[in-house]
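Single chain ahead, by itself, as structure tokens, in the form predicted alone.
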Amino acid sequence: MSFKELGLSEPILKSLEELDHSKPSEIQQQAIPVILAGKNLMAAAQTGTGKTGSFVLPMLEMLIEKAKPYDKNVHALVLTPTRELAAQVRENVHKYGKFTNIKSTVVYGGAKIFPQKSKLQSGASILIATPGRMFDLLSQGMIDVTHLKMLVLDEADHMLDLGFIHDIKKIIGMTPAYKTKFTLFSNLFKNKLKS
């Protein structure tokens, strides 16, 4: 199976070719069609299996026609337990979305909030964040999630272990649940893939 057969469009295929990614991994083959079909998803995948690409690629595909270069609405949100993982996901979004006009940014705790607020003012269709900083910025009215189409909890089990459950619940409560698709990735779910 090829990335093209998974339904990805030319700008994304071009970035995959440039990165020398010729064939989707097993988790990508399973997850990408489910996400593109607009279904909720729970999946387990080990580090190094292409887990990040399995949600970033369909996320980009879903936004490629809708996102505008200077759109200030967040259309997709990825919550991660650590700033290191948030930065890694942001790097993947940047690499895979190189030939699209989709803007993304990352916000996390343990760093000054004002530069992050400044980045948000120029808009980002995809936002990658740690739960605490995301909730802080939402509470301050710095982020609009009323147009959110997709919410990903990356390493969901780790976030729960770190005690982020209350922030996550509050964030989910601020999203338009009837419009938002939820995707959870973990190393510990018993079922490998569930939609």
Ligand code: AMP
Given for the second form:
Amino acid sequence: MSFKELGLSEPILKSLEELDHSKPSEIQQQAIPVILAGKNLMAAAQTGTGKTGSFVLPMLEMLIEKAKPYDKNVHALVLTPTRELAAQVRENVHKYGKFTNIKSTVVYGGAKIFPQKSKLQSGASILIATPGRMFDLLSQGMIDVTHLKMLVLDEADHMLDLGFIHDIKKIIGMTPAYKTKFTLFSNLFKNKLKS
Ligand code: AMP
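Mind pulling up the form predicted in complex with this ligand next to the form predicted alone we just looked at?
So here's everything in the complex, that chain up top.
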């Protein structure tokens, strides 16, 4: 199975080639077609398995056609338990999306909110965030999630352990649930992939 056979298009294949990712990892082979088919997904995968690519690659693919420089709406949101993971996901979006014009940004707690607000004002199709800061910015009207197509909960079990459940519920409550696809990654379930 190749990345091309998974349905990824040229700009993304080009970045994978440049990164020397010659074929999809097991979790990528399983998750990418499910997400591209527009289904909800719950998956178990640990860091080091290529799990970030398994949601970032189809996310870029879904947005590639629709990315327009003047569009300031958030189309995909990734929630992560820590700012380190948020930064890591952003880095992946950046490297896999190098040959696309899809804009992304990252916001997290424990850092000044003002610079994050100004980054948001210039627009981002993909937003990576920790739940507390995300809810703060949503409540202040700084982020519009009414056009959200995809919501990823990365390391969902870790987010629950850290007590983010209330923020996550409130964020989900503000998304257009009827058109947003959900992807949940956890370390907890053993080799179970549901769609
Ligand atoms: P992750 O599990 O997402 O943290 O990824 C772990 C590492 O594997 C990262 O350095 C990725 O760049 C790398 N990686 C992800 N997918 C592939 C792949 N298909 N082939 C080779 N390396 C990969």
